[in-house]
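Only one chain is shown below, in structure tokens, and it's the form predicted on its own.
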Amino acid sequence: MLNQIKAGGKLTCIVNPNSPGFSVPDSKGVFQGFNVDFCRMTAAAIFGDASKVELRGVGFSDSLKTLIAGGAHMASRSITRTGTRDTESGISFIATTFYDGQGFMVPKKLNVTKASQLAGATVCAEDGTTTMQSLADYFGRLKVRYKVQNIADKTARLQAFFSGKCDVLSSDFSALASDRLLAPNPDDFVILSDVISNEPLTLVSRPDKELETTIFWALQVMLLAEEYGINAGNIDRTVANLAAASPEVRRIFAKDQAGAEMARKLGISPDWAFAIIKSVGNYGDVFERNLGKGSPLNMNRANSPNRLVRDGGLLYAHPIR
């Protein structure tokens, strides 16, 4: 398929249709966010040029049906990786950009404090999701009734939340807080503290180990740039000086070394480790850009567990050797 990619000269992603800072349009109707990001870090890999890239945006629940069918090569768009899912024959899972777990977010007026006080609750949700057996486990061990609106279609389902109809809305804390910005006031709700899953956010691709593994290592490279201080600004001149460079960077972007090596392999742009971090930059440049506190969902990564393991994360970064 990686070859078909190249011939086809653009790689197809599917992203959220409106999910800000995660994958949400421009003013020019270009998408942008921390998850089509991961989809230009995969075509700036492939093609050494990260324009090369097809962003579609697909519901949830029509994402891995449309992978499945041929319709897209990847898919960059908050998908939990579990256990039935992952014995799909038709996809694979192939990283985790993005470590979150399942919430709630209420209406300030309510006065809720934590999730154990949603006795009774009517609860908005989607099905096809995860969110639907962690609520039934959730409320199934404190032993309390609720109601849930099951509302395939965002708009539906947020504006049935937003006007009332529902007194909670249940999903991943990420997605909670760009959907708090889609509020006609968004100070108006508050996202409870309780954690109630683990939801490890995958990138998904149609089964092909030489697209797999380019993504996958795609992502490394974006790690160990964090890790070795290599940002977009800097890149240039650490290129031009790889003599006085670590082993471990010369590894990564020599064109004698592993990394190229690499690309030689695979068949992908020689350039691929510099071109993803010149057009996309390293993981804590993406997360700040589109999630950060300089940005408006101002999530602290520091309370985070999508830091690098030597900061007290999960990030972990495999070596290029």
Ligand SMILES: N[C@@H](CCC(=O)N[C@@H](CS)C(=O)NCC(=O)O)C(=O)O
Given for the second form:
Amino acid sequence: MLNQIKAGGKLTCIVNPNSPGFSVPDSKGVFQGFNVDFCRMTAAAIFGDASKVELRGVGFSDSLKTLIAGGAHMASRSITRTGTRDTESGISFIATTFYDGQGFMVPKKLNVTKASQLAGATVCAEDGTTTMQSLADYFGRLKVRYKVQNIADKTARLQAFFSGKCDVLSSDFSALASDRLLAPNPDDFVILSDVISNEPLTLVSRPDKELETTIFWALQVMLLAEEYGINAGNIDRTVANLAAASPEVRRIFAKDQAGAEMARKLGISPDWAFAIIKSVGNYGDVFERNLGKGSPLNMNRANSPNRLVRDGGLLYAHPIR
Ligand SMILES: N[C@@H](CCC(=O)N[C@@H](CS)C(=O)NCC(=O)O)C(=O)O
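What I would like now is the form predicted in complex with the ligand, since the data block earlier showed the form predicted on its own; can you produce it?
And the full complex, kicking off with our chain again.
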């Protein structure tokens, strides 16, 4: 499949059509965001050029179907890796980019502070998502009745919630934080602190050994670069003076070591690791730029599992050697 992708000149990647911080079109109509950056990362690895990517905004329900039907090469759009999805043929789950959980957003004026106060509420969510199942589990455990408004179209779903047709919006925390920014007045809404599930949001691709391996190791380059303090600003200097770098860093970026050997075997750009860091950055940079303090989402990474293991998080870089 990598040969086909290379012959076609671009990687096609499914993203959420409108999710501030994760994937949202900029003023020129070009998608930007955390999830978009993993599409760009993969294009950088394959072509040595992060711009060789066609980003397709697709709603959740159609995303896996589109991949299975062969309508795109990969998806980077908050898809939870579950056992039954992973055993579907036609898709491969590769690597988790964001460890998340499901939560609730409510209008402030409801004066709700805990999810257990949501008895009788109408919840807006989308069929086919893990969200629906976790809602049933959670309210079932509490023996509490609730109603669901299934609205597959995201714009319509948010409109229903913001205009009061549902009392509660339930989804992954990352999605709620992002959706809140789309409210006419975000301050009218609060996200409750209850976490009701584990949602490992994972990159998905068409099943293909070379493509899967490329995506997995491209992400490891971003994690390793963070671990070794390499970023878009110092990568030029680092590769210009590899003799002064640590053996671990040399193995990733030198033209005659493990990273180069991997590129040769996979048939990807010989400069894959350099291109990823130069054009996309390391994982920490991507998090901070799109989601961190200073971004509209203003997430505090220090409270997130999406930090390196070294720093108390769940992100564990596999070695390139
Ligand atoms: N991670 C969950 C849900 C993914 C999902 O996309 N959920 C819907 C809402 S229930 C959605 O559009 N989320 C993104 C957003 O609202 O921005 C899954 O894999 O089933």
